[in-house]
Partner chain sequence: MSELLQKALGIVERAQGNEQIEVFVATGTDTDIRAYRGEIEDLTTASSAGVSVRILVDGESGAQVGSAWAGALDEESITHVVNEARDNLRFASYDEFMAFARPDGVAPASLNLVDAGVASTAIDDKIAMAIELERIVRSGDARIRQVDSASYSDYIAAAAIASTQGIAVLSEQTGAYLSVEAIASDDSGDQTGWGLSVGRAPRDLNVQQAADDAIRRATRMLGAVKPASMKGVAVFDPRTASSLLAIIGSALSGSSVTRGRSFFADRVGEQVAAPMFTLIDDPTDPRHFSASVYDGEGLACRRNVLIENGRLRGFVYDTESARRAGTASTGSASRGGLAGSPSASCRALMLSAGEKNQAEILAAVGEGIFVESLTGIHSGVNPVSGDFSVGVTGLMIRNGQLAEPIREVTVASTLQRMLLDILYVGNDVEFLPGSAAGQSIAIDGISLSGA
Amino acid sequence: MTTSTLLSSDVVERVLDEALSRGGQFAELFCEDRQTMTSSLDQRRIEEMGSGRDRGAGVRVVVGETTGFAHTADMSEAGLLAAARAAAAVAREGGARTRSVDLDALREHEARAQILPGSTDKAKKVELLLHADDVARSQGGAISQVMVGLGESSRRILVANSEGTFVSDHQVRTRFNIQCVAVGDAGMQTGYEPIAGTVGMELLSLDRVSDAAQKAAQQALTKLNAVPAPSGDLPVVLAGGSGGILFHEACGHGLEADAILKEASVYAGQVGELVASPLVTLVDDGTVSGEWGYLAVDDEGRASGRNVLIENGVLTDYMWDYLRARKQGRASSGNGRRQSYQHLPMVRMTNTYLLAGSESADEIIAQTPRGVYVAQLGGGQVNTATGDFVFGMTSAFMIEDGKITTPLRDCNLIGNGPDVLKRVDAVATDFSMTPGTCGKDGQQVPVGTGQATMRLTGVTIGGTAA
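The form predicted on its own - chain by itself:
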């Protein structure tokens, strides 16, 4: 099945005409057919091998500052027309009129996947899960538990609107997670390593699965020897790929246009201002093929783009969806995203990263007499209005005399996003990306984050050492 078979152009035009029939200024139809497959293993037992499917459509109608939205799982023409009428009910009293929609020729985008979800037999999946378990356990007898998960998804979307947009996309994503628990004198410690990409099962070679399993197990084993982290303001070196989530949360959300137009962001009105170290160039880029936040088109049918947000420390632009861009008389930046057909789109990041620098990662560490080396950040909380944040460090080490030394117990990184951007004083060449899931207003979407090894001159460490 191709995405275009979700609906014919004739049906789409009739639905949009109905959506506009009560005075709507803009109407949009979003159709989705999503299939998911999950497999999991815990303690060498297969816990789950299941699949699911969710199919439906959402209709959005805009009248002035008011948006009407209705969604339905009934993909018949009658069901879609009913949803269009429900969304159009927000039209101004007496504003009924007739408007005809002429769609552009359908632009189709197909998945960049060699092995599509559902084409790998269950025995092969079980082999991968058990292989990860074997490799993880082989790292040391202290590994007491291994949990492995495999997720595949196929998402076909069709977007059409009253401006003539008519586009489809097929998004295939594959994710493999390994979590290990090690037990020792310091109690239980965990390690975690994901493999993820907007590709098919070709992502998961045995060598790549082995490498991830080794990393997860070694992280858990290393933390058995961890000591309490220091507290106070210290230089922090973020390993390549590890700190992208910090900039995604502490800075990225504040650069989304909905927060800007509400003046709920510390970055409102700062375009053209120096907001970061000259070493910082921050980009949101949905065109990075294969990465977790890759999109051919966003969920409003706009082509994804490479959007430079901060260049050499200067704020250059924000991220935009259709509605926010329309209010400002400009084009969308391809950042309109939604969790499913049951949700309205909003401004969201795709792959957000800091460009690499020119220094050696080893030299940056060697030039740091004392500090903290963060190999992996965990979850965190951010206030977009102020930029204040708290992040957990799930894998961190002391830096002493320019060398990475003692592992640290889990602790917090506390600071302010705009302040941290100004504290970047060294950026290496070893750029890498990390997959993640971003939550905003109750909606979850896949995103990528990334950066090269970099040093922050001082960040508050919330440790417990005396």
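So that was the form predicted on its own. Now I'd like the form predicted in complex with the partner chain, please.
Next comes a single chain, given without company.
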């Protein structure tokens, strides 16, 4: 069953007509049918397999500066019309009028997945989870707990609006994550490794799963010997991959047009200005096929794009959704996303990455007399209005005399976006991406971050060692 067969174009047109009937200037119908399948292993047991389905529609009506929104799980024409009326109620002075919406021909997009969710034998998934557990435990007797999760999701969306947009997409995502606990004399430590992509179960080869299990276990085991992280300013080398979270937090959120238009970002009014080291060229790119933040179209039906945000240190543009772009009389950049049909779209990142540089990662480390090497970052948070942000290191080591030495216990690093961006003084060639989940105003969406090994001349390390 495809989304387009769920609703015929004449039903969609009638719903949009109803949504505009009180004077709305713009109306949109967003339909979603999402199926998820999860399996989890804990304490050597398949704890549970679960399946879920969420299906419904959201109707949005824009009048002037005001948006009315209603959503429903009732996908009958009557249910959709009721949602359209509820959303339209916000148009208070519009009065009754008739406007007929003409939709374009439906543009359909197919999932870029070989093995679709639900088509893998459940017994096969059980094998994969048990295999991960075996590999992790074989890394050392100190591994006391292994938790493995596997999720597949199939999300079909249909977007139609009063400007004629009529688009469908099928998004298939697969995610695997493993967490290990190791027990030592000084207590417990954890290791974590995710694998995720906008593809089907072909993502999870036995080799790739083994590799992740090994990494997670080794991370926990290594941290058993970790010492408290330093407290204070030090040079930091971020390993390729998860270090991209730095840019996601340090400037990504501040370059989202909703924060810009409300002047709630330190980057408002800075286009054309030098905001970062000339080594920084930052791109948000929804078109990277297979990556966790890949989109054929965004949740407003707009084709995703490759948008250069900072080029050689100069701020070139922000990220835009329909509403914010409309206010500025420009086109959306394909960054309008929402967690589900129950949420309003807003400006969100897709895959945000720093272009690779020309140095060797080993050289960068060798040329750092004393600092911190961060092998894995675990997440972060930013206040876009002040630019202050934190990001947490979940695997880190001291660098002494140009060599990676003692492992460090988990802690946050803290900095100010515009300040830290200027402190990038070396970027290597070993580019890679990491999947993550980005939360904003209570909505979670999948995003990718990426970068090559790079160095910051100084960041505040939030540890306890003097």
